[in-house]
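Take a look at this single chain in structure tokens; it is the form predicted on its own.
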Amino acid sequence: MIRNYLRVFFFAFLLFPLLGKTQKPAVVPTRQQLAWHDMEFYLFVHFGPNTFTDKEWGLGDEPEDVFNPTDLACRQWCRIAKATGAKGIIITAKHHDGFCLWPSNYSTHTVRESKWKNGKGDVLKELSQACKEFGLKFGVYISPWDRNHPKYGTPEYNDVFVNMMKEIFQNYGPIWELWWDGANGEGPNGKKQIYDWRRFENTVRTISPKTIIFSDIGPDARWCGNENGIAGKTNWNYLDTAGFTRGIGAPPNDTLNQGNVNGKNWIPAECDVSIRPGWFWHENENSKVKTPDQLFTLYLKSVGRGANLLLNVPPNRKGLISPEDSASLIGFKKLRDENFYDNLLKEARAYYEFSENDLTSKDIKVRNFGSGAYGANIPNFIVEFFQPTNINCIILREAIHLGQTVRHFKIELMRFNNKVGEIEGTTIGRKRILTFPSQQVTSFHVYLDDKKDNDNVSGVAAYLIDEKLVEK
């Protein structure tokens, strides 16, 4: 047995050394999804005419001057996005009612035609303005399917579509990610849409190439395949999208909450889900929001399996975020502050585990994965405390960077000589967090299994967090 000592790092994550024997895989994330795996966390905003008609889907047939926030103030949002530890923001510019948040050259159904501002207001420029000022990330949803414009089912709507997409880009970008669904109904002339949806991806990839484009297919995220904010337990970063399309042609909810395996696209989960139960605000919810803690479980059953979380605050009627949502999203970010501060591994010590015939000690070469260098065939590690310690949370992380090949691993609890706790699971993917009952430990034991001879595994962290917290 050869034990290579590593001290490990007083910042969050344990990084491992590289070892040869490896391969870089066909399929990894480009430079802009690794970005946008390190947002995690974001919110969503919907906001617009049913937010005054108290419904969830309008019928584009809404008078214009329904729309008439008294207060809005896109600061007000960012700052509370900011203080509850949020990277970015994405708005419904526009919702199926067909109701453009700015005054769109393409509709007469717009914010230029209401009442709110006489007519000078464009909700996108404060809060791409706001966005910029507080740091954090601007993206827009934009509904294919117009409940009100005339054009809709003809075959020049598609040049509207585009020319609304342009139109959001040229003047309030940069757009970081471009939020599709694939809704398809009827249009006022109770006709549906025939999308070019190739147009409008290379129409996007032309003139802001480094946006992130978000459907259930991709190209550069997925919807996680329910609007509950969860990922599955098993998620692969991997997707095949040949044979399907947005919408009704996409694959099945478990596939898009599962990945494929061996897909042939890196296309990670996105999870959305609204801290209220509607999408949009309505006043008799306001004693609905959900806890931090519900929020804190989706947490770990999103961005703790490896997707990132994207999280709906619609705003009121006066154009603010409610006290409820803000005081909820700000109990969430002390939990999260509060249960990872203390990482338990900087008082311990790790170590490779190896048979004498497969390594020996003049094989080990040590380098950072900051190098450029690709691969790691790590398959079995132990970490060990200087002394027994409580811990009900165990962190692991892939470098990403070099693609996903973890597909099942087991993590032994173990309190001396004796096994005290077993935990299995399958991918690892950025991010898995794994919550059991608190055990006193002296170390752990990592078996992992790869798919490719390859191990990419990049860090590792222990906490113990509060007990009600432990995921069930």
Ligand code: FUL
Given for the second form:
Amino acid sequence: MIRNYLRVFFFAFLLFPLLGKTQKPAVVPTRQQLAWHDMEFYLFVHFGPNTFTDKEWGLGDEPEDVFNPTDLACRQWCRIAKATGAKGIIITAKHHDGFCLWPSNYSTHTVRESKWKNGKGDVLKELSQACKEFGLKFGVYISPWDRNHPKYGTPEYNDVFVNMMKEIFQNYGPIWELWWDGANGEGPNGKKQIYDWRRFENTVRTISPKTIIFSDIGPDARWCGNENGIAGKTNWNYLDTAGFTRGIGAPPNDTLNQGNVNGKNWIPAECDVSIRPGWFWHENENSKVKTPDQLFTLYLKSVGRGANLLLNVPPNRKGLISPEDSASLIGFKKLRDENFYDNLLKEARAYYEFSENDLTSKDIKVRNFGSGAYGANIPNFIVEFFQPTNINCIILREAIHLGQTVRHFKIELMRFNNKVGEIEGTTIGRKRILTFPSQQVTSFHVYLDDKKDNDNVSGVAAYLIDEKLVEK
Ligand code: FUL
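The form predicted together with this ligand is what I need now, so please give it after the form predicted on its own.
To see the whole picture, the full complex is given below, headed by that same chain.
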């Protein structure tokens, strides 16, 4: 008897490690990343000496007095962010010119040395407070590249950078997202810095473990590989980072754009883009602000491909968002509201493709995205309308807390028994918005024909959007 028990134990010990090896756990987002995905769209604010000198990259030798906004009002930024449906604001606390928008103890090139408010002003303080008041998340961009700091290019600069981050976290936290720019140019002494990224990361993880760290390669969110705000049509939330670094040593841009199908880490893409041609405000770009239609297209190409949209809206020399930009942002919100108001699947039923099992809309969550959806693992399904309906937009969604698995899908648009259109695509991810020339349909059939594992498709919606907004 005892012998038998021993045998069982023996096998169990032998077997468990083997089982463990074959059943690899899915790579899934952390709780913070999941919440980050739901942020979808937020604003970037480039503001600093460049706003006043008409530059994009300051040299770092600009006198502090050039920074002198006459009517700075972070509450106005927040009011506009709220009105456009953005969920947070990330500000350039320090751009490459090294000027700090807060009175840092580790620099002499800050708001404190400027005329603005007699050196008593603090943009980070104002903005962090305004964000709290308006219920917006507060994020900080801090450029490691510093063209002003005398220590740049020496090991001591890494202490400076760490101390600056500590100041920011301690004085203006919680910081929801920290944005590390990979740029690494020369400092005032002509030297480049060897960044101690590991130390930077440990510092942030220790003092603020919930902060999302963005950089070319994460660890929490990655650059989408371009500054046009466009995610890949194939967009995996997975990325392999082994052997890569930030900046020049980052993976190729198209890898960052598409992710790695079998990547070992969950590092989703964030699409940064400016509402104007430049990142900073320039008078002569007032007439070049992107229109609401252009912003809507960007939304389709970022959020609609499962990424987040970080839209830069640079304040002017008054320290206010210009009327051109705010008008466009309001128009953009109106377009999203009007076009995604009426999910036509309220008037539809869904079936499993093969079993003809009536799923009912409740089971496959055909309604609103964003309301806790779960993996349904429905390989193929039909959505049937109660009456012929014009549609030109279908949205699919994967329950990404279970991972991302769909490699290829096909949708057939049907009018009674005739196929009137076909759409195909690769990844789905958090949200995939597909637009096509409008068709009158009675049903559509979704085939998830290539998957890495069980599919986690958990949502589907259909709309008739303004025809001019359909992606060309
Ligand atoms: C880049 C910077 O060089 C640009 O000035 C801008 O800040 C952009 C968001 O990131 O790397």
